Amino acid sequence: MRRVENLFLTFSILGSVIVFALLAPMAIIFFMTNPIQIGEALMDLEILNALLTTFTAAAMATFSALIFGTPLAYVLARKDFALKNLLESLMNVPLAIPHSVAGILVLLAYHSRSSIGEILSRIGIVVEDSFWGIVVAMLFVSAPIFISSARSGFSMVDETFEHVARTLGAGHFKTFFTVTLPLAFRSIVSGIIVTWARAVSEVGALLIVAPYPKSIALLVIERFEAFGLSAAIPITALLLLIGIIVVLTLNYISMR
């Protein structure tokens, strides 16, 4: 017993200094931040547009994650068939490369000249430059994360309880959306929550695929390179609230 205590009471000292390590910068910036600060930034046109922006682009690209996603994931979790584990391998890399590659690859692919961008183009989306090219590099970079979150759920799910439900007339689309993404929920709610986090959080890709309309996130690093540390500290502060909520919201979903 006393050998479990002194496991615990070392794990604790040293996990102490990761917690130290996250937790500091947080209450730093809320210390130098007075709470005047943040009201005028939520005053700020260009930060009020820069959040609409950004908030706009990343619920839509959620939203797309979400209707094209799902399925996605609902087939990767009840079925097996050649190369799920390459493709499922594929689906996760950009989360493994830098943002600015993301950036690249994402221009490269969908740029109004090429093949792909010329076809988007016709219908009215162009990706360099604009509000579209800030939902495409953030769809690119987050929907892993949905995917992989709703492909958790569904596995989630005992498929006796489908097969129960067929067996008493149940269709297959009416089994999906009134058995098996009822008892998905709350990995498919975990999931758009992350997925809107991680593309409000995107900057490498948007510096190289849409610097305009500016988003938040570059809007934070021009007022920290024109105006310096002081001017960055509001919005950095802002932003870091939101993240909080987002968080402890994740969170209390989990807990339910």
Given for the second form:
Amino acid sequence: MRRVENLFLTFSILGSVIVFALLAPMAIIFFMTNPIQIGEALMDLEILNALLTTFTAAAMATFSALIFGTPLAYVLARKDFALKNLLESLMNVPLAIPHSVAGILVLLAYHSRSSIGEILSRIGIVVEDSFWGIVVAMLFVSAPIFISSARSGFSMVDETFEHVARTLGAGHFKTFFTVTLPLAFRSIVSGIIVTWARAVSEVGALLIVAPYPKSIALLVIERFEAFGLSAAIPITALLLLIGIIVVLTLNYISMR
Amino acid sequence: MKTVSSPLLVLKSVSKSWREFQIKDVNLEVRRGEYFVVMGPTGAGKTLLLQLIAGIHYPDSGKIILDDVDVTYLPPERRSIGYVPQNYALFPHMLVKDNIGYGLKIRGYSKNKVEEEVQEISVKLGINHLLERMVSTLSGGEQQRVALARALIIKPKILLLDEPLSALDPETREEIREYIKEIRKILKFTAIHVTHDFVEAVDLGDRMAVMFNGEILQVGEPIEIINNPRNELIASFTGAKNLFKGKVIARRGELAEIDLGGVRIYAATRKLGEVMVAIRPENIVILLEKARISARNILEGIIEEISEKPPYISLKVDAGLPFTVYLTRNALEDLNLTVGKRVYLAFKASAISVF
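Next up, the form predicted in complex with its partner chain, please; the one we just looked at was the form predicted on its own.
Next comes the full complex, and the chain you just saw is listed first.
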């Protein structure tokens, strides 16, 4: 008989506990509902609107992180400058504070009577109780994820590739777009997905900055508080499904 | 004024300090059409020197003149330099043909024109069967050839090769050396080749510079420098002892009889005509009598000098040619060797490098 090593036997039993703890809630929800109920949830106009608001706001936050975070990530990966480590650490602080705290910070800095908010409102961006508020709050809590993902992607691209491209006649920008970016592509794409998923999952900051228009995570809370647990089940199952799809997609991309 | 006789590349008092590497007051001239070897130990600053010439770094002081133009602070894309780094740096996200055509595509050549030129250079370099391959499927030698093609297609003023053979196994190394000589005849480029292997310096170099600690210590013909190093330091890392010029005068299969100017030896090689021969000092055995042993070569000589060469003892033996032999202290005492003693040098035909 094949001998099972004691260490792996013990560790596997201990590991099963956490597997169970995580998988049980995800499995049970699908026994509490059925495809018809989930389908009905998808027909619910309030749910659809909340989903649309959440997904587009998360997409805009992610897009902003991409446009402004990619250049920052590249500079961080390639250049040394004074206080660089401090800057990098500070960029990660939003990940280390309670989300309600993040919401208060965002509201304080960008509300329409603040000095920055006043400038923003002139170009039509008001954060309190607005779609833009959702975008800005999501950006604050999710952009750090994109920046570190892109930065580690760029760090893994051997600078020699860029050197060779330069000697072959490509300027800085052409080198970046034809060599560096394609080679860091996987990190950028997985950064985009995780950042978007993080933005979608935000509750605390939205509760403070912009409870309206209603985003999906807030709608789940509202349904739960107003109608009880069973009313929140179909919409919960729906969001869980979306989460599973996102994670599997991410896994597929990083396996390729 | 541009004249044919002006050197292609001039470095004037170039200094640079970058991370742990340094270039100190380097003056250098590379002539048009020349194959110039820079030899030095790891950490001597050879790669940094190439990167300064390529424009990847700018010097702290000094001037770099390429083809009569001051390029000291010109970015790399405006210098027209071919650069083959040590790991070749083939772009992994492109096919071989797209790697080779990159420089032309960037210059805005039409798709057809790029394809045509890629075909042409690939045929010349014997790699057109590789064009549709993924970079990750190439062997070391194939990668080297593709990297050369990619650098040469832009018709660079000068080709910079950073330890081009160090990542290859010994057989491929010899093959690529011959290959570089061949394509030089076809494409007639000027090159700077950085290495720590004296075989490459002697075999390929028209001239060479010896670099140590960021400084150029000696410039000249490789064989001159190796046989007459200016000082002990240069001698210690050019590392070539027992390096002789010779001529293959007869051969039996794999075995060639080589005349080294009076002294004849047998070596395992397929080469013909003029050759260089190197025998590593630790591969020579000292005998007191002309015994029957398996070594193909046995030469008679007289010990001229015994010196310490930790961890070895170094003997200089006159056997018609000056030989250096390394042996252990035990062997020295067992054989009771002294200056003036008559001995026999034995070494195998397979222990000789011929190039």
